[in-house]
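Just the one chain here, the form predicted alone, laid out as structure tokens.
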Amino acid sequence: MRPEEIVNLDAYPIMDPDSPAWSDLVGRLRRELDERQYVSLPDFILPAARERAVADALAALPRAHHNSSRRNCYLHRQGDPSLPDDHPRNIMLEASTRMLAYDQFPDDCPVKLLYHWEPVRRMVAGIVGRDRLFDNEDPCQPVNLLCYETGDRSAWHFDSVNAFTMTLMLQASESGGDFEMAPNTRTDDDENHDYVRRVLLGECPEDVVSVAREAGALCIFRGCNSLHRVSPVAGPSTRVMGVFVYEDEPGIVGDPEVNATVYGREVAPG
């Protein structure tokens, strides 16, 4: 399979950067991500496509990572007991998700072919806002397939580091799985930590949106400071999610302990 057989080139005219039709959907998009954090790009790839890489998953799924865990909205998995037992670092939230890794599927699945071609690359810095981004050279990052059976759910959390985050969905589950998202949670200069409280103990509903994510979407969202989760999924069909990591520079490797907490790699002897 060719990328030109996975990307729906004609709703998503991305192989010429020079033309009018390139520059209105990446400026449109970009619009849409600085006003609302996210931006979702429905039927981005054919149904074959899409089929060949829920299929992948499926094979590889027995040696996916079982990451189980307890955790605050920051990602850590102790709290902070000078706090209040009601402050954002101190509550607690269970999650659950299936995590393959780069290397844990085949080069030729369509997932892998979309994120190495340069105009889906180029594409992705225009929405961004960058001039230009490379390919994660990580054993275990560059891509993955995000899997979630019944029970399986992504508790609410800032992104660490990302300045963004880009998802394809590849197969929804039957009910549940909602990628939910609050934003403008926070900002660089103001943790807003009673507001985020109100997010995490459910006190302000209005402020969730669902984004919607149905299956061939393409999603790219900025949750540093936007506040997201997936809610349990339920029913026989495995949620399927690829999810790309694109950086500033070239070289970029990941964290050794990072890889050991996600992917369940051993980390080598220092």
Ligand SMILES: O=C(O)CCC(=O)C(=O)O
Second form
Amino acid sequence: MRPEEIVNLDAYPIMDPDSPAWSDLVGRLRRELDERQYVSLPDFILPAARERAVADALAALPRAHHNSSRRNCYLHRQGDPSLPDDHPRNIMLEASTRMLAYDQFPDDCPVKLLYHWEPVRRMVAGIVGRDRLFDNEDPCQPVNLLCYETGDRSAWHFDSVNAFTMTLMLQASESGGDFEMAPNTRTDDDENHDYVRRVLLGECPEDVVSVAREAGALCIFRGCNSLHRVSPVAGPSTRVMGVFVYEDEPGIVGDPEVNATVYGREVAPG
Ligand SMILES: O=C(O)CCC(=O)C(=O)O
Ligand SMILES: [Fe+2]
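Having seen the form predicted alone, the form predicted in complex with the ligand:
Whole complex next, starting from this chain.
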């Protein structure tokens, strides 16, 4: 498949960055991201490409790393006994997901071709307000297929490393699997522990937005200061999500400790 057969170019005219259509599209999406902390691009990927990516994911799924853990919203498995029991650091939540690393599915999978295509990278840079972005060069991290079977979920968390996260819904579940977010739960300067606790305990339902995720929709969100989670999945269809990591500099590879936790890789001795 060529990238032009993967991206819905009628709806997303991303080929010519000097065209008015490009500026209108990217400008609108950038303002939306700044206002809401997330932006959704429905029907970003064409149906045949989406079906092919789902088939690649389901074929590789038996080899996925099953991440099943209790952790707090900062992604730590240990609490802090010096703090009260209801401090956000001590509120432990269950998460269960199945992770396919970049090197576990084919190089011609549509999600990889889309990720490495300059028109997509340039569009994303424009939306997140960067001059340019670079591909991540880790063997595991650049593109993942994150799968949720019945009962799987992700718990409330802040993304730790990246300023923004990009996901592509490849196959939705029959029910559950909703992406929920509490925009601006904390800021760079204020951990806002009291408010974070109330969101974690379900005391602020009016502040939580549920982001519609139809199959084919690309989502860009700022997950580092906005708590988010995926509600428990139910039904026979595996929820399949592409997750993409772009970088501000070339040559970035991941931390082996992170790869051990997220992908179940051995940490090299010494
Ligand atoms: O599966 C999703 O919709 C969200 C995944 C997520 O939280 C992330 O990639 O940071
Ligand atoms: Fe996240």
